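Here we start with a single chain on its own, the form predicted alone, put down as structure tokens.
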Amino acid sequence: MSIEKEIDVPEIGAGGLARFAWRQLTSMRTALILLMLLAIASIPGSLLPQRNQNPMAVREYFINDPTLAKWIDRFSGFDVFSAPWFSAIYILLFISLIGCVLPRTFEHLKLVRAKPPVTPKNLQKLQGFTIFPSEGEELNRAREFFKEERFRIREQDGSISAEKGYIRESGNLLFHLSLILILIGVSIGSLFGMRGDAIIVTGERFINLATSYDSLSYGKLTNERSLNTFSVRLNKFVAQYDPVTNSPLDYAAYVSIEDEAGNTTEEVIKVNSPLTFGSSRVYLQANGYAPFVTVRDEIGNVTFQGPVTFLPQDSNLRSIGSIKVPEASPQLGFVSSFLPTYQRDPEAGGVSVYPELLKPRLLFSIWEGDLGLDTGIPQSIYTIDTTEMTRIALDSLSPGERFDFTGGSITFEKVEPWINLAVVRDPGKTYSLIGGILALAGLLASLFGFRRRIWLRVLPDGQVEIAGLAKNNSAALDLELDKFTRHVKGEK
């Protein structure tokens, strides 16, 4: 007959679950594994359009498949970096770094600090064991090579204890810190920053409203309160091609400044070289042509003038544009090609064959009907959707010329650069840039430092011990105990 004893096992409480979850998550295994996750994470970020970047191209995913868009926007599919799983992810990263890297910083802090361990009592079992007779000054010779290689030594009852290498594990917690400061950096940016991205023709002004941008983003912690104060006019825009290879050798925008306090000046902007306002700053990024037209109706009250903004297609700068009449009856759209350099092609039709204005040449078809403007439904201010619409027209102008239509006319007037600037403020991009380079510098330490012990101990029978250990690299430990088994030795 067998007697069960009942064991009573102790609740773990609040308090022991809390530390084994704290213990869990800053463990190194998790921090990787979030990491990784964060990786994962991210890709869909870069597969899907993002709603805060380019709407139009979430806009065809509703249009094509909503089924699938409605799907893929109920996981936030379309607006990941934003969304709370990856916020989560990125949060709980941080703790994990945090709560895993500091303690071990303070514990090699104390390592560093404290003496190397005493000699152990049997030398034999260790690596480059070496043993021979005493002359009597091995222990001056050992303490004069410590010296000159920075070992940190201990001395004891006729032996040296010798250690060097903290290197390796200094750069390893310098790599997870930097980490750290990175998602600081990263963290600060996206609750302060500001990115914002305006088209301004030659002969235009911007001035920094909210109303001005054609994007704009802002920090979890920003809005348009916070936008620095200033003016930016294009006086003119100066593109350098290669005239062999058609590649550009220089782009430079020669504007006039107007900043809070009234001043004015004139800059030039260049790839490399931004305008800064306060903490923000203002990027040259692209650039195209924005033909002057005139559209009048049948009875000649002008309908429609301006420059309109024609979007880059290749290297040779030839666009695509379209010119939207709403106010013309019926609506007008021009679905329309820009070439620079305009030559024909007996395949491929009109082309442009370099990006500079030699012959420039406006090619369109005219099309009436409803341009869809009162839909409410956004559009590309690139392209006409011409399903509800009638071509009537189709032909080509150069600058000057006049195209009749019926009901109306077309004039190409000119052709003036335009240049799209890119204003942005990101307040931890200095954090990061430091905690990039402190990553790098801690990578190359761990990869190429080794910590490496060395004992000398003298017998009372008149005998030389030295032995060695190291961690990893036992190839580089051999040479330095030969190094210095010589050096004891007293030879060269």
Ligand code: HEM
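Next block: the form predicted in complex with ligand HEM, after the form predicted alone:
The following holds one chain only.
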């Protein structure tokens, strides 16, 4: 005896299951759930530090609470926006979107070309129903009205059926399809883009080669061969400050550019106006001061010479830096800070009271011993690990001054500004921008468009009937019906 015979179970093969899953995935409820999930899934990305934005803060997490950090990391908590679970949500959402919107688009395209449906038999129950005696001209006047207002019409013995407002659905579809375009733009950018940072001191030249960068990252499908050739020479950097609040007013980097063909042009890079080379752009991101120093040994041989970039610490550009002299024996390190406008503060010691070079001063302590450069552990260029060193002196210098210590001397020659240039290539951004603009246009059309039908019928007994139907916004239809009726009656 078998139960199947009695209950007649429908067959659910693999095909049926797939169809069922597809229907579930493209249902409105799923879209809603996925949208909410996407919003909720983004939250940890803003509460936890993210590796690609703030690697220092992530490292701190690992130092302060290693077990918790390890667990967070296991769930990609420090890389939320590239996490598998985050990708899963938006990929499902976009599959659902395509599955929902593409069929609707085809249907809509058919509908737009089709004629409106025939006039229903009973108009009485529809919106704004009116009836009045005919004067004979109604059909002509209605035709005129619909033509002027760009309705689509269908005529049929004694009646006109008119429809307008497909723009609502068109807008809705355009909006959803444009979201796909934005996603394509983002993907192109992350697959074929690149971003690098380089520090240049005034007077130096940056050549667009992988080795010139302090940091450089590529998209998954591109590499250093894709760098276009150009060079940037920083001739002058001008920063203006407000004398009352000390806050910056304007930064301008005056540069000479040499392009692939060897042509040189003079340009100015500002914070909100980058330079453009094909699909690459060059941005001014940060700036600071680089003291030029010369270190000599006791017989006067130069062991170090050149600019050292210092890292700004506050809005008055008090900066910290380190001068490392591995050539000296024993090795020397200068743990330093630089103050563009020096002032002595009874509590804090040396401070800077203005970001411009009004009274520049270089403060340092000199350490002797092992700089630890050979250990293989990457070191910050701004700090020195002094665990294997001893301090031998402490002093400060103004530009042009020299300090002698046992074992040599240091001369503070001058100070020049440095800038940080970011070179970015994002071949996908145009698609994203177009997608964004189209999405907005579609959204406006969809939210403010309004779809309605109007019918007019001249009955055999000489009466004229008018009625309408609105998908939304029936108040606006009332107004329109009013206008239509007056037109049909020949009133102005």
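Numbering follows the first chain given and starts at 1. Keep in mind the model is a prediction, meaning the values are calculated, not measured. Basically, rigid core = biggest C-alpha set you can superpose within 1.5 Å across the two forms.
Core-aligned CA deviation for Glu155 between these two forms: 2 Å or greater.
Core-superposed comparison between these two forms: the Cα of Arg225 travels less than 2 Å. With a cut-off of 2 Å and the rigid core superposed, Gly408 has a Cα displacement that falls short of the cut-off between these two forms.
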